[in-house]
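In the form predicted alone, a lone chain appears below as structure tokens.
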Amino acid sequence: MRFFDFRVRPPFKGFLSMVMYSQPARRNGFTRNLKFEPSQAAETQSVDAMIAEMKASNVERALVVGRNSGALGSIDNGEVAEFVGMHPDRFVGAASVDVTERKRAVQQIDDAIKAGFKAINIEPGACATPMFTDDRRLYPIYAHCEDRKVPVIIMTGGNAGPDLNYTHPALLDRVLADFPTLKVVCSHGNWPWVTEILHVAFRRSNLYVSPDMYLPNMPGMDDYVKAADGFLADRFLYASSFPFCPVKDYAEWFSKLPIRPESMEKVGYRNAMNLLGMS
């Protein structure tokens, strides 16, 4: 069984200044709430140890997701590209853009595509000035990505805004309807709105769901898993959200879920390759 981990943030340069590394007690508390022990790669901030975890669990590739999110921190896309360039056979990059400045965002998208990034990541609710997913200021950015045929990852679950309204699935549903050929990934699986986002995915074929760190032992897990082995088998994406979950332990846990082998190959590896145009 092989995996493509669709959300990792390695212990490298700017990532180390983010809360997930600078406040290990907070991170580890979340990890233990999911019934995992903290990754030694995260604890020692070792890229080599992270890659060793990947090798030990057949995680053949991983998407390094940048960030441009106000208080949550930002990572220069150049640093993401640098890291991917150091390990081109194992990592792929997702660039982040500043959605508060339309013209700059469009230029960042074009620059990212030229630089070889395979996806664009945005976190509207986490901006210094939070925006809802269907904020009309974002529509030129969605349109640009749709025209360029580049998938967009949107953080629409967990702590993705000042309050729960920022993660309401109806917001994403409107975007998916207005941009029917734009492929959108909802990172964090739009948790805790599990039933609702699965309904959106059922009616919008351009939505991909990746619960990542909100899957293990969390309310709604069984519904995600049922969808991954059912109607969503071609649009469910495996992701550990390292360093919040250990790469190796997450893979071992996921491989034991009641998902048929033919579906497991898709959700664990093939869907990510297809979505990113790497198949």
Contents of the next structure:
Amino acid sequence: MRFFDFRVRPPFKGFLSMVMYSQPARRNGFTRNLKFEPSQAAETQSVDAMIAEMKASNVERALVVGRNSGALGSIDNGEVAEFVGMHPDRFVGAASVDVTERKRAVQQIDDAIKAGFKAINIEPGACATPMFTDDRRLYPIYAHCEDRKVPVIIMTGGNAGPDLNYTHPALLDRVLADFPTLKVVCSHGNWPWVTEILHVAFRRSNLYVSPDMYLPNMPGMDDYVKAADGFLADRFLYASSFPFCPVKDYAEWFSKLPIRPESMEKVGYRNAMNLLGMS
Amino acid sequence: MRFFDFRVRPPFKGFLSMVMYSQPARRNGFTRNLKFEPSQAAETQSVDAMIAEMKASNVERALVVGRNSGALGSIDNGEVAEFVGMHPDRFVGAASVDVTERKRAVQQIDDAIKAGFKAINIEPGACATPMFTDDRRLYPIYAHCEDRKVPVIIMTGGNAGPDLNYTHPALLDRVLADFPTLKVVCSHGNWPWVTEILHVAFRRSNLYVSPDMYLPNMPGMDDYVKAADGFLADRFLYASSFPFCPVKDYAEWFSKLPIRPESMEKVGYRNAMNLLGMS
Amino acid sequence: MRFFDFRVRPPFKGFLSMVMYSQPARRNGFTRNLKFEPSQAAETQSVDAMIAEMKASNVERALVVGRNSGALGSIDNGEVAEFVGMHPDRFVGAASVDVTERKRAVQQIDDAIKAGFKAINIEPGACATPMFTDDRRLYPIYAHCEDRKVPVIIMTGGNAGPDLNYTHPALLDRVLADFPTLKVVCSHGNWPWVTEILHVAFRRSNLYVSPDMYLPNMPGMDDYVKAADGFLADRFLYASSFPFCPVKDYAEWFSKLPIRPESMEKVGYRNAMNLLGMS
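Given the form predicted alone above, what does the protein look like in the form predicted together with another copy of the chain?
Now the full complex is given, and it begins with the chain already shown.
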């Protein structure tokens, strides 16, 4: 069993100023609510320890997902690229764009693709003035990503906006229908709308679902897992959301889920490789 | 154990031009996602094979549900009546009406009742211009059905409209309250809104729930099944959605669900008979 | 194992004129749908029998929750206080206020606190003209309760309003964010929105969840129970909703749930004591 962890934020430069590192007590409360113990790599802010966790649990690759968010902080794409460049066999980058300025966002997307980023990450609900996922201002950006054939990761679950309406799966349902060849990853799996997002995934073959840190021992978990071993086997993506979950303990926990080996290889590794166009 | 299958579309005349028969690969993908193998009766478009499946699995009766839908195609009620007339001991018909023209719809309902149809089927979310289930234009039609004491089947789950908002159970909650003696069947069981529609069913005794093809191995299945053996034992309706699920394999799969025999006789057979006024 | 039952309505004065006592057949149908047999204390309208049930099942204390509702009836706070005064070691009172008149509501809250009530109960969806939980007219009342440091119980689940939209957890999500130090109990646990309200509880630490009569054998039960033994262990509240569920049978049923002893003591007893400021 091997893993491609689709959402990690290493303890590096801009990430260190985000709440996930600057407020360890808050983060650890979160971790323990998921029934994990905090990762030493997170506690000591050690990239080496993080990589050691990866090696110890067959996490062969990981996607470093940046952030460009009025509410949750930002990291420069250059720093993400710098980190990935230091570990090219192990890490891949997702570039983040500021969706509040259309023309700049489009430029950032083009720059990111040139710089080797494999996906674009946006968090519309975490803008200084939050946007819904189907906000019309996002449509030119979706169109551009569809044209450029680059997958978009959208934070559409958990605390993705000021209230629960921001994660409503109908928002994404419309976007997926309006851009039928745009591949979209819903990070946080649109949790807590579990059956609803699984319906959208059943219906829209351009949706990839990654419940990441909202999976372990959380309400609705069993339905995500059954889908991962069923109709969603080709579009479920494994992710620890490190530093919220420990890379190694998450992998060991995930390994024991009732998912058949042929599905496990897909959801744990192969789907991510395929989606990012890696061989 | 015997069954009344509350939703079948035999391979006959107008049905054959619908996507469910004209695009077999698409349909079979659906079937396999539910973890069934495609029915030979569907593959070979054989009514005889379909009836053989019914006989082999104690499916004594089935409701042939037509369609009158701008988006999903139509079959003439006359063809449904013709088919039922050829197998009067085995099949019963549900007539479909075009809800976009009130006066004609009312006429179609009266004609259908005279012609021996036992239920009216509508699909407001699949109109050329989709309607919500509580659209005011539907209210005269609901009133007419309530006055005529004919049950209405509404497609209110799955891909019933252009997005997930069209299946929101609050829409039906209001209709059920506004027409308290109108008996309504929610076909597709308002899936994926599983707990929510079960709440509505708990609250509104004029709702009948039929998850049909969105039951097998789908998110939320266990809650549907528990309700079928609990508070919903008198108002759950068994249905295969043939040709999406094989008549026989669905029956065999359903037979093994943890439903006590006294409830199984109701949800599998008796509720349908009672609802349609058959003895 | 001992219990603090967070929602009981004894067969006393004003309660007896409410539907829960005046229409026993309707209530008993409800009880049986939850797979309980009706309580003899409810059937015979005997306070002594109710207290005997409590003693027989280690229900040491109970919160008597009044009602001031255009749609569901009312009991005078004075009668609740009178009942509690007759059994001060066993019962505690929650006062109800009429939210349709702001100034009077604020006065009722102040009066209630002086009279020894430990919580304020409101049912906005059951006003003669129903209000949503985030109705702006409620905001001065929420502000007053936050200032007075008195917890508010809001009926936000089940049949709390004319349709399912009235229990949508996003309504409460906003209120909890806007009044971050106001402690709110969602009675009926926002059922059927199970995963959604658990998300809100995960996110907002000022929410207490009490599914009460919508827990036993109901859709979503397992997720409530897992949360009660997990991240919600300090904020889940045990409640029978007597007379809808029998005090004793509910306690015996609850005792067998897969909740570890240390969590059981909290959710069954200690959380209620802490929330009400009792030692």
